[in-house]
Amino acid sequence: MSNRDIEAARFFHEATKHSYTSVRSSPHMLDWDNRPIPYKIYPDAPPVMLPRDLNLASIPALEAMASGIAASAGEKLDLEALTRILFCADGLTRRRQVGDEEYHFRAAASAGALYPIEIYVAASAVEGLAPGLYHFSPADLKLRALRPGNFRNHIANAAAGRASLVEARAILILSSIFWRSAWKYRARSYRYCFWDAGTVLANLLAAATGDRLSADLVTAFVDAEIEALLGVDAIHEGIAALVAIGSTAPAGLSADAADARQPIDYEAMPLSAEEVIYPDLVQIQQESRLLSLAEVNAISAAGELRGNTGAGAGGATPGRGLGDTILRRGATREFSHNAIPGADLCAILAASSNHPQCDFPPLCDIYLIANAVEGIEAGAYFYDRTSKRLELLKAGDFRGNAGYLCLEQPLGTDCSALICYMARLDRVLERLGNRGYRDVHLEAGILGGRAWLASFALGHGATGSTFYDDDAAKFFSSHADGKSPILMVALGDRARND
């Protein structure tokens, strides 16, 4: 078992592809009586009330996504700011009753509205919050205290002493509960869990910018050390990412007073009556874990300390504020065929395509099908993330193609533009090992989540989509030869309010 045994990621990717035949031959039926609950609940863990009257950031959403804050020892992080970040990342934004079912909607998008992502907080220097490890509960906007003590150095040591973690005022740890998504999507859900982590991160990073706080995304760490801290097993729940929030004066690495490896005293409630384990999912999770600091250092050497923070909104109007956008964001169920302004599409692409401040390099390329965009010829395009320019690959009306590629859903046919994030998986795996398979889906989720927010900020709609893998790659050939589709996001005007 090794991160460098990249045949594991190659096998998993091939085994979980969608095709016209595989979708129609699948015998999978949803067991509604065994559907997992959408929240992780620690019934006996001490609750910490969080502020309810949140003054969400009014900074334009496009501006918050297009820039980042440089770390500074003068940054302050209090409980209200931390709550804003948590709420914007994964908070419960509204409830809707449909028949006998009550549906809960969160701040960030999730495949199938299954919400597999959990957020833990390792607080070290948060005003109004004692140092400790906490679990964020979106359902009642509370933290549940799992461990007392400062675990900043333990986490930083697991990430080879990354400076942002050593100095962080709080470290947010994102995990994936695989069964919550696998209930519907089976083994392929491993991809979706990292998309969902990415959409959460898109909101989270923008919210940190809105509060003038630095945020550094870290994906290279010794998994076992973080798993032990959270009390998770990497089979049912795995670690997706770390985010260092805020900065104190440099403190240097040392041993934390509290023992991060002792079992947690509190147990979570079962998600459902029975959990199905998918061996292919378990295998790729195990094969992409980093087992030593040597592996962490090898991965980190291929990464970047900072992302591209210089791009603006492409000349469009500023649009809605970040807080208002997050509260309004939803998944568009039906698009009109109306054209959206070309300036809006360019603004969405510019604001969403910047590489975040993180420890892995840019991995995804951006392609799109323009169905109805004012001033932009209908056709297939490549978007250059560096120059912020569209390159026409082939002109024509490809609405039918877009709908087919999105598993024959009308969303692709009806939308104004369909974005397709693609990557050269062979190069990603050669550079980062199996860990790169996580990172490429995580980055696609971040870019797609930002595009989603940007579209809503400008008064339009958006939704994510899965796809026919090989057919999507073929459609964008020959420019995309050797690349694999990772995620699709449809943009356009909503036919109705969702």
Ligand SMILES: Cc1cc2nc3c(=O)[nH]c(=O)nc-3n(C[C@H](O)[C@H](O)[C@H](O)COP(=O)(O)O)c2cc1C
Contents of the next structure:
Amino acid sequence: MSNRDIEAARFFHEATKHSYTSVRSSPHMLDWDNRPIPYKIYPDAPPVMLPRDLNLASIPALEAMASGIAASAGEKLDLEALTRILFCADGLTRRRQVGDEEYHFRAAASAGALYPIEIYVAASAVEGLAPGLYHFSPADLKLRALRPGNFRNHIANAAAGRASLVEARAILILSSIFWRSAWKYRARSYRYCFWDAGTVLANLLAAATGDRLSADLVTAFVDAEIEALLGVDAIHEGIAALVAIGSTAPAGLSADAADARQPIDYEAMPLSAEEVIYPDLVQIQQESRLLSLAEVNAISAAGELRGNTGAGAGGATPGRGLGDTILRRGATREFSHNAIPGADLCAILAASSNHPQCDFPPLCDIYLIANAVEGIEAGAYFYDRTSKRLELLKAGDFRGNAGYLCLEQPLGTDCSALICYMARLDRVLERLGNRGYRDVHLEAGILGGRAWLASFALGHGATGSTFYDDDAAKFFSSHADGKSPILMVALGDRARND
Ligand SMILES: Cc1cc2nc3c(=O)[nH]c(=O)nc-3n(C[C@H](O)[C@H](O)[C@H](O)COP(=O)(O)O)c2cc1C
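Return the form predicted in complex with the named molecule of this protein as a structure block, the form predicted alone having already been given.
Full assembly next; the chain just shown is listed first.
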């Protein structure tokens, strides 16, 4: 078992492809009585009340996504700013009553509204919060204290001493509870967990910028060290990403006083009566764990190639503020056939394509089907993330194709534009090992989450979409030869009755 045995990721990807035949030959009945709860609940862990009167960031969402804040020792992080970031990333924003059941919707989109992502906070220098490890509970907007003490050295050591972690005021740890998503999507849900971590990160990183705080996303770390800290087993819950928030004065790497490997005193409630384990999912999770600092260093070195950052809205209107955008965001269930302005599409693509401050290089390319965009001929396009230019691949009305590729969902037919994030999986895996399989889905989730926010910031709608893998690759050939579709996001205006 090793990150370098990239046959594991290749096998998993092939085994979890959707095709016209596969969705018909392998139907899945949802077991509603065994539906997992969308929250991790620690009934006995001491609660920490979080401030409720949150003054969410008013800077334009497009600006918050354009570039990050450089780390500096003067950054301040207090409990209110931390709460704003947590709320914008994963807060409970809407409730809907359906029959006897109340459904909760969260700040970031999640495939199937299953919310597999949890956030933990390792606080080391947060005004108003004692150093310790906490779990964020979105349902009642509280933290639950899991362990006292400072753990940033333990975490930084697990990530080969990455400077942002050594100096972080707080480290947010995102994990995936696989069963929540696997309940509906079975083994393929491994991909969805990283998409969902990506949409959470799109919000989280923008919220940090909105609070003038630096944020560094880290995906190369020795998994077992972070799992031990959180008390999770990598089978049911695995670590998705670390984010260093803010910075103290330059600090040296040392040992923490508290022992991060001691068991946690508190138990979480079961998610449902039973849990189904999908062996292919367990296997790819295990094969993409990094087991040593040598493996972490090999990957971090590959990440030196920095991405493009800093391109803004490109002359479009500044659009809504970030807080307002996050509160209004939702999945557009039915699109009108309206054309959106070409300048808005360009601003959305520019916001989406910025590479975040992180430890892996840009992995995804951006393709597009334009159904109805003012000033842009209907057709299939490649969008160059560096030059921010669209290149026409073939002109024509591809509404029917777009609908088909989105698993025959009308959203593809009806939207104004369908973005398809694609990647050269072979190259990604050769460079980053199986860990690259996680990174590529995480990156697509971030880029897709940003496109979604940008579209709402400009007064339009958006939704994510799954797809027929090989048919989507074929549609964008020959330009996309050798690339695999990773995620789709549809953009457009809501239909009147949506
Ligand atoms: C990665 C991803 C994939 C999604 N795929 C689909 C899809 O194929 N079809 C669809 O109708 N909605 C899709 N959605 C939208 C979710 O169903 C929606 O985000 C969820 O129900 C939560 O609702 P909200 O976004 O309005 O808060 C997707 C969302 C995400 C994040």
